[in-house]
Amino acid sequence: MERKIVSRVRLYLHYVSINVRSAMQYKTSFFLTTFGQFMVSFQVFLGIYFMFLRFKSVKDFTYSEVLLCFSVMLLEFSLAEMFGRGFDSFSGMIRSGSFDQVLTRPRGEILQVLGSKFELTRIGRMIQAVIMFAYGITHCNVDWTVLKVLTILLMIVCGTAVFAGLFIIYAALCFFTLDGLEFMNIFTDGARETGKYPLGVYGKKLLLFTTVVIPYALVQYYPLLYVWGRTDKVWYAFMPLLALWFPLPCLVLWRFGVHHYKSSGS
């Protein structure tokens, strides 16, 4: 079992290496695209900045707290998009018939799809997220403890898993539609934009939806309440772990799609 895991990790790193070397063949294009990714997120930041010039808080949440909230959500999304880009662009693999080749190879199809695309240019968004995060943690007056640091790490890891699960759903639906369904952007890009503010500000119905259906709130709102000291419920720090249930049904849907897949005929 250990050897299999090590072998798969090595193979995935080899895939990543191939994608990185490919991107570096066109360095100007890579840096311009990375800068473009940075500027897209920067526009959202400007929207928050100018709003707080007019309003001092959003339902008692301060500017630095909102920046910390948005930076964590943006970092989660960017990491999922960077490493899970193969699922996000899976529709092209279906239309071209490339997935037929994947099924004939001795390695698992999930590993191959993951390794088919590694979007290093998303580091532009990550740089933006890190800058906002650094500002947020230094201006929130948080009494940092080991548990609060652990909470932030759990948010990032588990939040990345939630977004990766959404990309898997997007890919799984392609087995039946042969093309990506744009409505899925509501739950990926839409969540990234909605998550720039604490999810509790949108009302109880949306908070409930993002707690029990697509668990964004478990990796954003509740743990941040503990980090900010707005609640003394220590178990809020571990709520990101509850979000790890979400990728499981996503993988079940993926397996269902693979089982019922018929070649596109390309």
Second form
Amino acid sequence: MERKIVSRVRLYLHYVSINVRSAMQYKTSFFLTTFGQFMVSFQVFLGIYFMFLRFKSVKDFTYSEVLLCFSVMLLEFSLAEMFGRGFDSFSGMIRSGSFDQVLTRPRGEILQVLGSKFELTRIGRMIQAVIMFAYGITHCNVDWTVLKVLTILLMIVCGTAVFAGLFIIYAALCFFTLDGLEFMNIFTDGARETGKYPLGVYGKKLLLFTTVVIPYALVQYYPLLYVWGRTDKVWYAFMPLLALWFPLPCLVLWRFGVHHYKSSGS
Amino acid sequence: MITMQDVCKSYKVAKRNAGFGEACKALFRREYETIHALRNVSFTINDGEMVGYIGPNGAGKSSTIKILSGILTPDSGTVLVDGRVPYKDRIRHVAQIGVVFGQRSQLWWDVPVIDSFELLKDVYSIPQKQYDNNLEELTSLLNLSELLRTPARQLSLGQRMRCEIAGSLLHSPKILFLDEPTIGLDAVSKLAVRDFIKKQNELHGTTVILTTHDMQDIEALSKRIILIGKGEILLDGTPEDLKKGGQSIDETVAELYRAYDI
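Now the other one: the form predicted in complex with the partner chain, given that the block above is the form predicted alone.
Following is the full complex, with the preceding chain placed first.
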């Protein structure tokens, strides 16, 4: 068992390395895309910045609090895109027939699809997120404790898992439609956009949806309430862990998709 | 040993008439047509055999290869490859076979070929010593020493195909499936590929199943031919069986296709 895991991790790192080596072949494209990724999220930041020039707060959340919120969500999204790009662009794999090749290799399908793409250019977005994050934590007067640092880490890890789950749903649906499904972007890009602000500002219905159905609020709103010191409930700090149920049904759907592919042929 | 017994496979294909209006209609209501890719296909291939699998486009060649390599699940019938059911025991099965799709590449486009091979070494968990030996042998037989350090995108089709074949043999598979390995190759590369396949079969007793439209491939390589048309096996025999009457093999096959109306 242990040897299996070591071998899988090694193989994944090998995939990452070959992806990075491929990307480095096109230096200009790499730097421009990275810069572009940075600028895209920078513009969103400007949007927030100019709004706060006019208004002092959004539902009594301050500028630095909102920045903290946005940066964590952006970091989660970029990490998921960086590692899970293979699922995000899976329709191409189905259409080009390279998924057939995946099936002729003695490794799990998920590991191979994950390894098929590693999008280093998302580092541009992550740099932007880290800068905002640094500004957010230094200006929002949080009394940092070990538990609060842990909460932020949990948010990032579990949030990445939620986004990755969405990418997997997106890929699994390709087995049936054989094509990309842009409507899924409502949930991925949409979450990134609404996630700029603490999800509590959008009213009860959306908060409920993002708590129970697609658990963004569990990795954003509730734990942040604890970090900001807006609630005494310590268990809010561990809410991100609850969100870990989400990737499970996604994986079930994926399995179902692979099964469908093998019996329908394409 | 490979056995296929009464294997059937059908696909549902969406159909519509030409035109924009029809395309809009098809968005909401689709008509499906069932295509029988394979009907009661049965054959047995022994270890170390080289079999040419021929038939016109859409006859079911690729479906057969896909079923044997664990990519597809048949609708009915039994498939056994060395005691394994390919589609049920995929991972254990594919560790023992090599597959080359002539129209697709398994090499990473932008990095030197050797980098792709190194990755395959980890994918198949090939022990270092076995990898070194195989790589050395394949390099000399397929004349790869100049190519290994070149990115795949800069190789010619013939050079790339030689690398693809080498890549599918690094893990010493017992069975090699070649789906149109000589498609689009020039004469020199074709000969090199054929020679190599023959040697591989003689040297290691690798079972080879190849699909092709090139009858010279068949003449040069296989002692056995399986002809498939409209999903059914029409002929299973030697190239001599096909060639009765002293015509060239291409003419005979064309005549057969016509005779069977496939």
